[in-house]
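In the block that follows, a single chain appears as structure tokens, in the form predicted on its own.
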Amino acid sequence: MLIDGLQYCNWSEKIFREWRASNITAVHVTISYHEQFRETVSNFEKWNNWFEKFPDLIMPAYYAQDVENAKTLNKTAVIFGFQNPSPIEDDIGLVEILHRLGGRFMQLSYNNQSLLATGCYEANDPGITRMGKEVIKEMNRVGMVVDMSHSSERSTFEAMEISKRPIVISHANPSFWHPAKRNKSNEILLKLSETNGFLGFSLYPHHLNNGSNCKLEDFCTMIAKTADLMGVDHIGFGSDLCQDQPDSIVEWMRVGKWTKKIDYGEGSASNPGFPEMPNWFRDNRDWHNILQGLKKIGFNDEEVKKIKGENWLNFFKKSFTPISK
């Protein structure tokens, strides 16, 4: 079983394909940046359109047995999330309706403060707001994931202390690591463990130690770091993959329409674009490289298999089904 914890590709024929060919059980599937309630809906319909076109490829999962379903069918479960609250708009209700939708991840924040969470690129982290924590209780009752990529370290702490069920970093590296304001302190990676909570390993350069050209060797040794220092039970992969995306979609994802002006983000001004994937992970057909890295570093079969997939697994099970009343 092979899951990647958070992908935001140009959908195609193409990678649909790769990701069968790869033998990848589930994709979490970014549905939302900057969009609101009907943007996203819209988007939800361009996908039904792709399930009803491609259903020897793709399904869509909506609860752990689902994930499981489309590994005996062959097929690759897509599983929706949120990476900014726009969705909800200023409405707690909505949380109830996108879950019926789909959506089983939201994002409380994407670098900027947001009516529920401040994002790591503020100066100020007052922490979680008052909507905030309402909408946590919500999304717990529901059964949608609180993920915390895109936060700050307050604001990450405090949705641990709120939320009465697991919560994620869906696509982040340690701090130790890499210093990339999205990746995380060993304060918060600990924290996240004691709570059960998850981390998904990211592959965008900017994350990655010496960028594009991050040895595996290099990327393989983190991973067995953080798994000292968490657990091995508690880490995946979110590579944050943007396969075949073109460079005004990093654009629009820094800026949304918050700013007029071009807001580098993760990036500088001499690379505002997509950066160049490091040549062992190139697109969704070099899963095995890393695989086999892990393997040489060190880690078992069952470890292997633990953080390639059946962690993820194990996430969604706890995760997705609402609260009875």
Second form
Protein chains: 2
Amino acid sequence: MLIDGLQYCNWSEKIFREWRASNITAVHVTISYHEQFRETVSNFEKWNNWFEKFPDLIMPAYYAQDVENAKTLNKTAVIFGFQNPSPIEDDIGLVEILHRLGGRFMQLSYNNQSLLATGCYEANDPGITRMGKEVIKEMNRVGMVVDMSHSSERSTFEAMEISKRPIVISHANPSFWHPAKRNKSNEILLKLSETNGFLGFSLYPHHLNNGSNCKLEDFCTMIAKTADLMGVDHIGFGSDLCQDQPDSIVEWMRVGKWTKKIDYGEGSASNPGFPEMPNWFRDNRDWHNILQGLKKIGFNDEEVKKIKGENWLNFFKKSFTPISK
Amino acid sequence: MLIDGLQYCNWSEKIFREWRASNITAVHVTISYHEQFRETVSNFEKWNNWFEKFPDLIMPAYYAQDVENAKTLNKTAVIFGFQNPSPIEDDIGLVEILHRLGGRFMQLSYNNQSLLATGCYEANDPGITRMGKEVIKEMNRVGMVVDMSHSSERSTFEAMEISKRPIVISHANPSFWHPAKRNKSNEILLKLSETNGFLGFSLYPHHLNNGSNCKLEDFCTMIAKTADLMGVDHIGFGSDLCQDQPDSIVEWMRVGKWTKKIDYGEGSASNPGFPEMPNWFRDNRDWHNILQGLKKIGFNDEEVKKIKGENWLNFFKKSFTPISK
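Other form of same protein, the form predicted together with a further copy of the same chain, not the form predicted on its own:
In what comes next, the whole complex appears, and the chain from above leads the way.
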């Protein structure tokens, strides 16, 4: 079972067919970046339309069981998440509403300070806010996973301490391999593993050693080293794939609605667009290359099965249901 | 199993406890009158709060099975509906979103013309609109019931013709008994029965013969005559109970946001508030009086079981699930 823990593509029938051709069983899809609640609902409407139009290719997944059903039905299960807490605005009651609509992951902050936590581009990180503590408790209750992919160090540590359920870093790599602002320290990765959390390995070139020129073997060796650090049960993929997106979208991801200037994020004025993907992972057609790379580097079949999807499925099983009384 | 097909009370722990004391298994609750989408979501949030606070008394019902579970668990199942299409605004995609949140009934119009259909207080009834036809199709698809309680004659007929699934008049009485604007002609009731639709008998005094002074025997005799007309399988209760509501609420029901004047609806300048309930049905404490009245008038046990709840349950079974491909 192949599962990708994060994509933000320019969705189309073409991509849905590539999902099927790659035999990908589930994808955590970013449904909102900086959209507020009503805009997020419009995004759910758009997906409802696709589910109605392509019932043989895709289906929504609310619980782990739906992912298993998708496997049986030869469809790709779509699991929704938010890269920013914008969809809940300043209203904690929207956590349960959005969980009911299908939201299963929410980043407590994107690159900036949010109402809940600090992003990895802020100069100062005061940690999880008062509202942040309440929202983590509510996310734990209803079964929405805390995602700290874009958050900064202290906030991430505090989130792991406050949350009663395991959290994720759905799309990032270890900074021991490539010291990008978005990659994570060994201390965070160890604590993540100790708390039964989860790391999804990113394939976004700015998170890769040597960027677009990163070698497959280098990527797979990094996975092996991370497995040594965290254990092989807490890792999987979170490709951060932005297939078929125009460069205006990477600007939207970075700038959202918070500034009238251009913010280049991980890019630069001379390199403002989407970076080119490595030639061994152009897009959803190339998952087989990575799986072969893992075998070649020495992972056995059992381990590859875990990393490619079983670990995510197990994480979904314990994470998406409400805590019952 | 006792089921009420419509209430709009000033909900409180007291009322939830009275539901339990009356052994009422399910109530169709009006969650929005004239509220738009975002306001409706806030109403769902309020109910989520009550479900969290009173888990031993109430639970949400999404499907008929939940009503049966509520019976087993000794809780009251809450089924949500809208008395106006305001919650979908001008956006057909919100039908599926609101169904996912728990909306199971929607009136195509309240007393006025809506984007979909005509209300019973309009002078002219051009019938179901272009958008109305599309929304009926979408409600049929997702499993949201068309409710024509407050709609006018032609729109109601057309809704029964256009809808591929049975519709309801959740709270009204036959006009042969009391010729109020809100009560329904024999022609409508016959067509409703022929199309496997459903009538919920109202206990709102303006819909009763002799209003607040209506006699229990008179009410029950009317039910017997309606059973003769429609058959005993298509009828139940839709009390329209507005327990513990201040008079400002009946003004809200009538005036909403559509006028800056006062509209008295079924009341009058000299009698603008909620009418007094009949002494045999003060509120949720008095269901037993009606059940006794039905037996006294000659309904057998099997028939009383149907009218008090089995008919509604059967209607829920065929109405709330999406039409599968």
